[in-house]
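So this first bit is one chain, no partners, the form predicted on its own, shown in structure tokens.
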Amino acid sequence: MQFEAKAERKMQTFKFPEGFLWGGAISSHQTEGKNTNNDWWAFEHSQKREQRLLKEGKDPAEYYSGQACDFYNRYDEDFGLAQQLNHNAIRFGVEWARIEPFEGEFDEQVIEHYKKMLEAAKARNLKIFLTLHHYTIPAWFAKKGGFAKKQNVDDFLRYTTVVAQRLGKYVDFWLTINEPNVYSIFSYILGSYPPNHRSLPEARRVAHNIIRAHNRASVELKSLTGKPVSMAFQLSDIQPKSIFSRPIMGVINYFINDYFLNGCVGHCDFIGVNYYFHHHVGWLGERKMSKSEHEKSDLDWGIHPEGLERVLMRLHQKYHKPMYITENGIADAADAKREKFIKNHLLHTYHAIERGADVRGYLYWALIDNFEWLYGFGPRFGLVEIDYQDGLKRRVRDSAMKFAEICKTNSLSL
């Protein structure tokens, strides 16, 4: 009884704020699958790829996003499992090259279908954020020159549109774009995402373009709905490696993290927080991801919870707006580090909102496990597991009920 009473003397209970949002996030690629009209399902079947992968001694059956998780015909399944883990949010997207198959041709029936959908999560009340741009494409508009071309923005402006007549009653927020620094990198300078592009000049265009699509999507958005528009952007933890890497320091968080939110964040109504990474930056600008001293996830990446703290507060002091966490997870087949990785995250989440940032939200990448672009099915992000030998059968991991005690509670017990 003693031990008993001196353990309850040392749990803390961390309260937030009231109506904070919990949930999980998924995308629509990644979990709808037979998408045959966009780019990434023609990289996917490409030769080279293929090719590329047999080389490095992977099987290529294993990369192919197929049915995915088949959440296209079972999402009032998955709602359910979110409502059961007490989330009262959501985020996921619709599919411009489901919606738009055919340059200006519109498909009545998958629109339908999306609306399907979101009356769903709307009768588990959860609040909807709805991403409209998700690494994917339509081929017609991958064909056209994608976003390296000014003029194609109008067709970016059509989809938003449409999706805003149509379905945007049932949104609570936009996220137009997801993650513009790591489409533009990763397909436009490492040429590792489609369209397959190394070159510095297409990427500049690329994300200029992005911004321009992003600011006049918002107004459209805003104009139609009223509801808050944001992106969700990747924002690192940039830190020297010493005090002779400092000045350079301010120069790589520009490039990582502001030149996006510079561009955008007037119209941005919030700013959606993707936090995975923590990099130390050397006095030559070079960076290293964050490893030693720190645990990691199964995808080798170092978990740094006290990062994310260093970036709402450097938001919060260079923005001034709500902040929604858009995307915060770990790859973890085992489930033995999630729980914590979790409760440190929000911890330090906690801390900051402590220190003035107005942080109204919580979704954890990601609610089922999914496709996880080049890593194929291998990485499990998800709060329920996938089996994709048996059904694609669903199955709570331990830690989602955890994460499920602290959505009710609203608050962070240790």
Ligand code: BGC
The other form holds:
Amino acid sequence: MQFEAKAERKMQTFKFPEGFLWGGAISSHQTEGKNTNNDWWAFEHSQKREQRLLKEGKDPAEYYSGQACDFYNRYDEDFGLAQQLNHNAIRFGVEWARIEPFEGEFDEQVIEHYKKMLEAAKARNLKIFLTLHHYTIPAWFAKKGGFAKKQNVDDFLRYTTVVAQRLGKYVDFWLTINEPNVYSIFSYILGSYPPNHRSLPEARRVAHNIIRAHNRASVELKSLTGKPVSMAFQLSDIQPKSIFSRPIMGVINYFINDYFLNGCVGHCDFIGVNYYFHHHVGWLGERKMSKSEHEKSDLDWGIHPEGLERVLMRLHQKYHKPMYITENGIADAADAKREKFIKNHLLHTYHAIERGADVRGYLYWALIDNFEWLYGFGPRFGLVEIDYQDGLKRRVRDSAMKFAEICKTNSLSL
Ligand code: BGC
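Alternative state: the form predicted together with ligand BGC, after the form predicted on its own:
Okay, now the whole complex, with that chain kicking things off.
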């Protein structure tokens, strides 16, 4: 009895603002399966990629997205799970390459299919964040130079307009482009994502055109649907190792965090925040992932929830806009760290709210395990496990149940 009373006294409850949105996020290519018409599919099956994997001693068969989670057909089962887990929101995407498989030709059946998907999410009382571009582009668009060509921005606009006209009534929040910084860096500077180019001038052009694409799409989406628009920005917490690293930290912050925000924030009704990384920078700008003292995920990414609070406060002070955390998650196959990960990130989100930041929702990445780009299906980010060996069976992880409690009570008890 005495012990219970003590424990009770120690328990603290942090109540989130009324109407806070809770849920999970996923993307089209990573979950739908058989996205055969986009540039990633082509990349996964390219000889160059297969040879590289073989050289690294890896089996290419494990790095094809293939049927992924078959979310394209099993969406209702997954929305049902989200509902059971007390989510009131979800983030997913539509695949441009399916909707417009050939330039200027829109696939009616696919649009109807997505309509059903969106209706199914609505029927489960989920507010919908819809992503229009999550790293992948149609093969025909890639062939004509993708976002590296200014005139191609019109293609993105045409696709956006069709989606807004045909599917817009179901959407609560638009996310035009996912992580423009990651997209331009990985695809055009590091060369690890398609089209595997390494060219600074090209990356610069892509960045400019993505900003143009977002800003124009935002006007279109607002006028056609009236719903709030943002990008999902990947924002990192960048800290100096010493006072000597402060100047270089400013430069890195500008390129990693601020570049796209500065270009697009005027056309964002809210800021979509994807938070994964915390970096220490040395005085020469050498960037280190979280220092060894931080706990790590299965991908060896340091866990640093305090950084999320700093990111949110920095955004709040600079832009004064509502914010939704559109991604935050951990690869943790054993499900040993996820509960703590979520709770600690939420605690720091709560602190940011207490300090004045207008944070209105938290979408954990990911609702279900999925195809993790260059890493294949190994990393397990899901609240729900996918059994790839057994008919893609869905199994709710324990941490998902703990998160469900938070969603239900709109509060975090620690
Ligand atoms: C991306 C997701 C990815 C996740 C985990 C985010 O940056 O938007 O597509 O799966 O990180 O790596």
